[in-house]
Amino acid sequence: MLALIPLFIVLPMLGAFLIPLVEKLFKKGSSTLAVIIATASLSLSIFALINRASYPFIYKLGGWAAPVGINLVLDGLSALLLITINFIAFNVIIFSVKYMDKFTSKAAFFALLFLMLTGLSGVVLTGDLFNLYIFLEIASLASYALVAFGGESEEFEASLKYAFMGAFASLTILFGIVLLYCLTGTLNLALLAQIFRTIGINSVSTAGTPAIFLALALFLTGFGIKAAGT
């Protein structure tokens, strides 16, 4: 199972690129392709529940231990959350393979999906803040489009509205990356949370704690912001 964390992202951003290959070089096979990775990925889903016993895998990438490395981490909430990911998203794609002919582009639909699904992967499974916010980032991209796409008036008002929140909701959640990092050295949330049991985080008169209590504010209403967009 570990070796397969890295295939919940891998999958989705091949999706996210061949598709639209793919359909220039054969009519249908947009769809053909967009259900396979689909299943593909509600398959490993599934799979990384069954293997819950062994839970908490941690996949480094290229080896690096946190707080260097990059860290993805599968755990119980995590295995639950992508499994609920990807059940909408095969859904999803089943019922868009005939409602989507009624728009110029199905491989584009089936492309920013799989983007915003990279997205979604990626905000479960990592294990730091940083990442969090760029995988966060790449799903708001893809949504942005994604309510534009019909091409009408009222759509892409509501996908500038949309982005406007996000982009206010960003800058907010970035903010508080930074003013994080800058207490604790580390964005890493295995090591965030050793540090709050360490200084006592219920404590108001802990030094630096304040500040803590501003970042989480800042992240309260960043992605309290993101989660009312979507």
Second form
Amino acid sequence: MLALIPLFIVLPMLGAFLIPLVEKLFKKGSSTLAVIIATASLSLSIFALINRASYPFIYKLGGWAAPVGINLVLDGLSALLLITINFIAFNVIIFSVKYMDKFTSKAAFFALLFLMLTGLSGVVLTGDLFNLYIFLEIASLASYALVAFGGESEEFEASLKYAFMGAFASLTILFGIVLLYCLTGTLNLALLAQIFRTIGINSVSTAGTPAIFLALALFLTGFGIKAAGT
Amino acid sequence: MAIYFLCFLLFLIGLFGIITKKNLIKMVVSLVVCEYALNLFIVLVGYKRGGEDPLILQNMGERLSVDPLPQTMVLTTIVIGLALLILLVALCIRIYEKYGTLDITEIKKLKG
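Given the form predicted alone, corresponding form predicted together with its partner chain:
First the chain shown before, then all remaining chains and molecules of the complex.
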């Protein structure tokens, strides 16, 4: 199971880049490929839920250990969220095989959808704050483009407004992440939790207490706008 | 300390531009100003006065170096910001084709 964890990110990204290529070369088969990849991703997340006896799985990217490298962490929450995301994406893809026929470029739609799936799986799996920001931006950029899909004036207007709100929310989240890095000197989520457990958020004696609350407020603003936009 | 406040002031100038300007291009420019203020802040977090470049060389002895991690973060943020900028400008072009204006108060087909 441990070696399979990057597949949650690699598989949708492979789909995102393979589907337009297949469409270009063979003029058809993009829907079939999309359904196959979505099924594989869904069965992989079910397999992750079956193996729940030996949680948490920690995959070290590039073989570097925690304080230096970036981890992918699969625990109970991320397995539950992964199965939710993949189940919804699977249903969306099954539905859009027929539905997207009235639009011109089905392959572009599937590519954007898989790119968003990549970002969402990454957000759920990652164990590093800055990596979370990157995956969030991948998902956001793909969703701005998906909102504009269709090419009428209403879609562009909606996409532009969503993009402005989402971009500002991303900036706020990044500000909070940098503040936390400035205070603690680490970006690893597990290490951050450990540090905050030892120094305590509410203790007045801690030098960086107002900054912690500023970071908290920035996270609340950023993720709040993101949630309101979606 | 004052430099952090100046950096935050730059961020606020960008925010002011996003809120008050009516031209879409000016709003995009304000968003980019906001983002670059944040990039500046990230670099400032890793900066140490008198620090050298963070390279490990042979027989270098004891020396102070700047924090390399925020610099890599800034590189990544700039690339993401470029992708966002391209998307926004492309949207602005298509909106100008459809609506014939860049005034945000004129673009209100979705209203009500």
